[in-house]
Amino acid sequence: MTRRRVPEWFVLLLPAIIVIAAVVLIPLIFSLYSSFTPYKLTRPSTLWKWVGFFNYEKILTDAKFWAAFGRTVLFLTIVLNLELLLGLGIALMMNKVTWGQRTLRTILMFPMMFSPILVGFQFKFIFNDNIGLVNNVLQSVGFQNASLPWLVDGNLAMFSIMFAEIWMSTSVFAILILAGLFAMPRDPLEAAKVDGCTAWQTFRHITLPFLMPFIFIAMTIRSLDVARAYDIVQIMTGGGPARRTELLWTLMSRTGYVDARMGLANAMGYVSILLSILFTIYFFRKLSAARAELGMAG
């Protein structure tokens, strides 16, 4: 009787399986089992109590934890579409540009190098109510009573917060559909310019079409990075004033940390991520009809 041989590769990924089941896969299991319980951090022996979905039905009738989600869809929203169009601006100029090219597409990567929490740190200093970059300047051209609370003020916070995101993470956009650009076959342009096509023309039906497969992955990438957003926002604001700025994962932070309801949050977490699945399906509906039509054009 022959002893079977555990197979080479197996031997190889064990190292791997053991570390990612013990990062990932357990973590993963044990706060899903925790969001069946009433588990709170300061009583240990809660988390032996199972409840069922009590804590995803109170989700559904909690008016704070669906005002942090439209926060985060109105967050999500207009910080995407703006990266989008200051990305594509961005692109498009540096795809003209014939000298030093390279060390603009590594200028265009620093943003990217910083980590949220120092994005965090710069911004709420340039953003300070008493010695902010931002109300300095304001002062030095004319404004001498330009004194804004930035941080205070629920509507400014959330401006600031968003500028903070868009500063760091608008190359990412542009670095994509610079790629795109570069891999845009020439015979279709130039067929373009000699029917006579203006400039407008020839980027609405030639080169959009091209780029959207581009932009439809930018999308998908920032998509769950926007929807995760804590660092900055925990460190800028932490969700003030008066709860303003807080975004579901900030309001997690609150709910598993502060208010030590740790079962109830990791429910919030698993609605998050649904959330976010659903917007990642949609946005790759919409690349692959992006590369369908493409590929029908060509």
Given for the second form:
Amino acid sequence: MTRRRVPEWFVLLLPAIIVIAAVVLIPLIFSLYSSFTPYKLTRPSTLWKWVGFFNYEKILTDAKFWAAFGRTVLFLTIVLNLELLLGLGIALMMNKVTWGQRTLRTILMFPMMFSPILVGFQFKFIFNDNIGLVNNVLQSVGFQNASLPWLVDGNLAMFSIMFAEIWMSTSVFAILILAGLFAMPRDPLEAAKVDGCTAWQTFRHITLPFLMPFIFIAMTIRSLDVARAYDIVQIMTGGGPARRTELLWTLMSRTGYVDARMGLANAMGYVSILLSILFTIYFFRKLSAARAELGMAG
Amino acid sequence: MTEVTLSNVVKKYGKHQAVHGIDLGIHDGEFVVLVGPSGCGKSTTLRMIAGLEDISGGEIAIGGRVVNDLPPRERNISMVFQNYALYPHMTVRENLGFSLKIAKRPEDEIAKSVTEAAGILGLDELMERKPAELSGGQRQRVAMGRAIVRHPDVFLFDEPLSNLDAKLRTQMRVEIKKLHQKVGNTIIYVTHDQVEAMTLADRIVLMRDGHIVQVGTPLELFNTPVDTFVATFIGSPPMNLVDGEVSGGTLWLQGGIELPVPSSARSLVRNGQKVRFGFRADNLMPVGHSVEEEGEIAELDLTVTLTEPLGTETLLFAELGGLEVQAKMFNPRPVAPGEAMKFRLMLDKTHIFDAASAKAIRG
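Previous: the form predicted on its own; requested now: the form predicted together with its partner chain:
Next comes the full complex, and the chain you just saw is listed first.
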């Protein structure tokens, strides 16, 4: 009578394994599998038809996909850089505040507390060409004919979305950089003053190198965040007009849920994840280089 | 010629006054040590000279030029900080050359100055390392190197040795003194350690609660302290102080011990004056184990309570009128606690302070 006993460690790990399998592994495998089928939500039987790399081939030659891909990269680049500059500026100013800094810090985080959907609605109203706040202000200060089509013109719409995104998330940079400023030893700054540095030189040669690790951490977090931008865009323009604000995730959701071509949408997902992985690797390299520069471990 | 002059310098933080109108003249090439307990205002004073703190009142002049409103970079000073304050992202070479690079000096001149400073401080081997890869002593040397490459008018040291272990501290002390002998600049040095002050200074400025208590050479402060604070702060072990009262030519110490008033002070004390009688351990020695035989001497029978052998001498703790006093035994022999010994007190080396004002009574 020999029964094979399940090892104890396995039994103990089983709940975790089940949970991870249910929420991560199975959906992951399922979506990967379905990207090799012409799976349409409206016709479940298509799930069983294997088409190999057909979806991927289709994506690689699809101008709409690459337009969305390029637009996402552009969006990411502009938004991250502006958020960095603004966040750095805000953090440097906050660091000088001596009274009421805690309150200010809390206020600074308000935009992050709003649901992105609501932020989207808010800016949709602000930038509305008829009743929007911006056009109203422009008209009331004398530009009588100013009725700019903020959300209708392709470039202006892109600008408006970026504005909303930056408004909502600059504080991520500001808070992380402020944390860096708090952690910064005071002595090297004083040494730099004595060594003859002007305020700008101190910032350029001492403060900034010290902040670089914090900046790259913020960059990594935000690049993942922005690369999957969806809600604000969906609410404000829905990817329009005529797909001029179409980003990867709005394209994917359109393909998957509107056109019901889930197999193709999943294939797009896997291609676009490459983008996030590349950005993450890039910023992590930069992060460890910046840390090594400061003589920190790792 | 670089004198540093402080006239009635005041520092206030809001309502709290940290420095109360200090006057001090420092000569060209002089090594001056500001010493005192924590919170006495010595570091604040140094930072005002450096330009890292605003001056609330009075005037500071470096080389005859009033610098009150000049930023640090226009004062031609350099400073060594307690925590070294090296730039963590730069190599030793870059740390040393940073100030010259900022001043836009030509590359070859920077290289020459850096090599020279590295040579003086023995940093040649470490030039390509980052501060994180250096030991405490090496970092301290880099910090000093960074200060000397610029050939400043004045060096400021802010407790530079307090983060080092005892052995390294002694070693760096010697190096700082050698450095001063080699470069000959004016040095202002802040420490809370009286041994550093004694060993390094041409002149010591002893501060307390934002006031200067006494200025003088190390030996002046040691031999003629102006009050009990100086007497107990300078010298190790601190001076023994025993309360007493003058009556005729006699000094009645607590516990009923009777001593003649030292002849030098006899005309300066009043009958019935309450005093504090001070003497150093070096001047209270067991009979047969003393170094000085001449002079005004009083003998005392005391019981030893504790011994600390130091090699060439043994520190004896003895009971005098219910108080523990310290004495020194030269050419020591083993002494057991509880042993009664006869001591010789060099009366002409003792000090008498007024009990009420704590000021020294001296002719």
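Numbering follows the first chain given and starts at 1. Heads up, when I say rigid core I mean the largest set of C-alphas that superpose within 1.5 Å between the two forms. Predicted, not measured: the structure shown is a model, and the values here were computed from it.
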Against the rigid core, is the Cα displacement of Ile17 between the two forms at least 2 Å? yes
